[in-house]
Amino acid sequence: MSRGAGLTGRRPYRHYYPAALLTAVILVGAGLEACGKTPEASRARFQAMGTLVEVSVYGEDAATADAAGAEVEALFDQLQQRWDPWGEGELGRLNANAGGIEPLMVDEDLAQLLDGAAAISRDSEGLFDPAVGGLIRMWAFSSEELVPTSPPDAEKIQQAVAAGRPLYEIWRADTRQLLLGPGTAIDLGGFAKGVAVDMAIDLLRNKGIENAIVNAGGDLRAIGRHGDRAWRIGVRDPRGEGVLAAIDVEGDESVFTSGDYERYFIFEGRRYHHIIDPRDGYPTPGVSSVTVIHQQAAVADAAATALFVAGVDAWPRTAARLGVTQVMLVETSGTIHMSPQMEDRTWLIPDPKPEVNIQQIPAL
């Protein structure tokens, strides 16, 4: 599960890039385009969900791009007070009321998450659980208030994994019923702000805006194009200070990624991430990230903590099982996976180029 603090609204301890720096990045008028003068976009920008939301709104008037960018804010803020696993809103009570014998009743808000949440879950077999809350907490990765300095003892995640059963199983969609044992707790900062995006999209085309923008945080969803060009998204390089890969992204296309280095300490030589494996309760090695394109901003969230966790062997038949076809994920030696369908369309940055796998996703 990643992102796992990434509904609060204090600050993160995380580090904190700029602009250029961030996970996914617009690169239209930045230097990577076609030669000529690029007209500009409207921006709004504000913190929210723990991290910088930009609402991009091009070939619209001043006013109607502020006023769109004032209400994307209200809309973000609202979830995020909703859907903060350990703050005074419907998610951060049911894991207050965790541990006991009868199940808890969720209202019908969280509910339709929590469908969409277990869903997901079960598809990847497990690999993304949001129940997993439990355990970022023993992390300390749920905290921004505390920088983690050591990984948890041993004993205690092994028994919060013998204990712990995925959401899919926990959640009863029918009877909006949530069984959470002891030691459970459900954080959705790896689906919910893939939520909030594509929630954030359906605001502006109800207010008739066709080309824009919403990125929270470096994941985004574009609809439309930046005049007569696709917006030009980078990927940012999980290694180095700069882009790893350009995208080209036209019409109404998600871009997500999940990486070790957004929130991670260093402890006896060892990089210990955000990203846990719900099958052994440690961070998943061996992969430093993973970049997914999927029209829905929510599956494309879900489904690159998913397939980071899966790994370098197994993302190819947990994509199939997503119905994800555009991937690409970094080793953390440097060899990059990708499939076909992502080869197409991306430009590798870096001089020389890292070296390329290109994997086929399986019929299922």
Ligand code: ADP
Second form
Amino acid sequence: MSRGAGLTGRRPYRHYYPAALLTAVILVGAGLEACGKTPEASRARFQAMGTLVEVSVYGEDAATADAAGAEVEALFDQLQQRWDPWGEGELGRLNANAGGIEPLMVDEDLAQLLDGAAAISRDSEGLFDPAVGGLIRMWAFSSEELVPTSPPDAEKIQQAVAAGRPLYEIWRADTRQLLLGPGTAIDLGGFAKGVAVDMAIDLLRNKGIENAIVNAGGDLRAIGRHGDRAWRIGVRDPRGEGVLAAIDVEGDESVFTSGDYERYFIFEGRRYHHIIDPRDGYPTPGVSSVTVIHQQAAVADAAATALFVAGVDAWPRTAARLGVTQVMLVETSGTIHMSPQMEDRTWLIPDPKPEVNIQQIPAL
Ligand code: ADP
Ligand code: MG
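Can you switch from the form predicted on its own and show the form predicted in complex with ligand ADP instead?
After this comes the whole thing, all chains and molecules, with the earlier chain placed first.
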């Protein structure tokens, strides 16, 4: 996510992890399908929030598509600066006040973002918790510049977990105030990309564009169609270079994936990745990726992170609490868990087929 104002276009962190160069979800219009009959969508590409953003527009002239792409780029740049946890913007200001005496009042934009994040933090019973920013920093996953090589001291992790309070407990929505404890911070890395994608889609719609995809590093929201067919997207195989599943998306849907391959290091044969369980302060074991389809990108983004932390056994309950019905969870063993609503529309690519376990999302 937003790893520092001024980092636009630079991804030093990724140089250390060649596997991370592939995006989680790939537009496969050009890959899986021999297309050529339908005219290609126009695309604008730029770097923002630590990832490659692609705006594809179908059925508009090039000038309209280019202008829209430029506006989306400006929007992402602006949001990246405002929501950088360690920068000069509003969120940076809030985090810099951690350990202070007086709570800070935040501007309306950030308040809205925190309202949304706090609601998902509560609904996920704290599994999604942007208040883990201190821990993320301790693990050195908070910056593109830092390259973590070993886990932090176990005692420090324990202390941070014990001192941590979830966002939904500390955010005072009525007065727009927040006071963070010493060493704690808000990190919107699991949410802000989704919010930005939603805002970008609103922007495109306000310009009269009806068929488009905003794809931020493989996480995307699609509206309309690609001419006479749906938009076809691919979900990356978390342990390979290829595509694990293809899904047709049309109307208005978001597809977001959280994975253990985006930011990680191997220490003494174990993989440590950037999705941290707020209950123990360690990366959630056993899961390599979670993909969620939901209309709103912000919900899909946060839900993918929450269900990743919920893990192999608990994800259906957390999905139910978040009102999410389409989920695919890939275990580190390769076994795939899906809700029936996801299985219905998913085309698994690998041959032989991986083991698949269909799990109902319970009614609560
Ligand atoms: P990806 O970057 O792979 O799309 P996510 O959307 O899950 O994955 O975002 C991961 C980021 O979310 C981390 O880099 C960190 O900034 C933040 N994060 C990590 N653990 C949590 C958590 N339990 N709750 C909320 N945010 C988290
Ligand atoms: Mg997320």
